[in-house]
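Given as structure tokens, the chain that follows is alone and in the form predicted alone.
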Amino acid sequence: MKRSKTSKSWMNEHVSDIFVRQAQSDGYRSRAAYKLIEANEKFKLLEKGMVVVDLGAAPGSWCQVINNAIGSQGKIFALDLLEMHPIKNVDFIQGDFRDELVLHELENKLNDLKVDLVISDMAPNISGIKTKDQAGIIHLNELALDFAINWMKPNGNFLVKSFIGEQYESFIEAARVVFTRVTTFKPKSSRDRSAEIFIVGQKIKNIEQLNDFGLE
């Protein structure tokens, strides 16, 4: 079966991509590693000994970056729909974060351990219908935010991938209720044609403040 022009174009772009080549050289599983590296350089999200939850973790490049930053004293809990080959110091669950049973499995693994950082690279299966795809990722963003509210330590941080669209500003406003500082950025390693943008929430507010907004 012949490759389509689209698949050939993607392959050419992939092979010539500087971040793909750099990932291969540095031993990362995908070019996405540099998105988290850039976020960490800009916002200082990772420190030694942290407890981190990585949602949408496969193939595992963000877990590799986290591992290098937090060291052996830290803990990583990762989750994805897709299989992920094991990584040292990473407790992985394969499942759908939208499924209550999968969420409970993650919560059971945490075993009352509070989290310093919640990161999410989750995205819906892209349909090509902009409004549908945007609504899908906002739903995942909201689930990640709700998880952070329930499991984060005082002053914990949050990083989530999103798409700009109809519900985007409403989600930003919700994040501002939860975190002291909310910033958006597009990493240099994010492809120009990609609609993705990353939202960073820093220093989660205390429980009393969240109670005032009915969020706890």
Ligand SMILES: C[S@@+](CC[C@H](N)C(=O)[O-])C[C@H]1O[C@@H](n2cnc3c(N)ncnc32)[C@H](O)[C@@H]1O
Contents of the next structure:
Amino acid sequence: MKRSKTSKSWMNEHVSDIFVRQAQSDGYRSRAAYKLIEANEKFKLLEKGMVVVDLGAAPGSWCQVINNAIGSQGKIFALDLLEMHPIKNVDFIQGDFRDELVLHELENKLNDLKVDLVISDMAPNISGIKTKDQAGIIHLNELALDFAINWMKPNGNFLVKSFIGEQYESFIEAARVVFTRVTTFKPKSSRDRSAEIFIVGQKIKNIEQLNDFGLE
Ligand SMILES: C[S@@+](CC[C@H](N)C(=O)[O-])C[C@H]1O[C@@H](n2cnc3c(N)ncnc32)[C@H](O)[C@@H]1O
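Take the protein just shown as the form predicted alone and give its structure as the form predicted together with this ligand.
To see the whole picture, the full complex is given below, headed by that same chain.
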């Protein structure tokens, strides 16, 4: 089949992208690895022995980065709509995080284990309808935040991908209620044309503080 101009230019961008080439030589499953590496360098999110929940994990490059940092004493619970080839030390669930049954499956796996870090690289399939796409990612952000409130250890941290647009500011406000420090950042490895931005919540507040906002 003859390749269209658009797919040719996508291919050119992909092949010449230094992060794609870097991922290939470093053995990462995707260039997304460098977004988490950068976030970790800046915010010191990962430590040996941590329990991490990775939402929207496929193809698995964040799991690879986490594994390298937390070592064999740590544990990763990962979830995605798509299949993911197994990775050592990763307990994977295939399913939609918006689905209550899938959430319960994850909660059952955790059993009584509390989580040090919740990260989400989930985004809806882009429809091109801005308000729909925006509402879709904010909904995923809110579900991830809700999960963090229920499952995090004291002082736990949070990293989610979002898009700037409607409800973005209210989501940041909600995150500020939950975490002691909230920062946004755009990694160098995030493509310029991508509207994505990452929100980092550090040190979840304690139950008494969250209770004051009716959040527990
Ligand atoms: C950018 S990719 C993640 C890349 C991953 N961080 C890595 O390093 O390999 C986003 C993922 O989010 C997943 N996703 C989107 N919506 C989801 C949902 N509702 N539930 C679970 N996964 C979802 C997609 O299937 C996709 O694999």
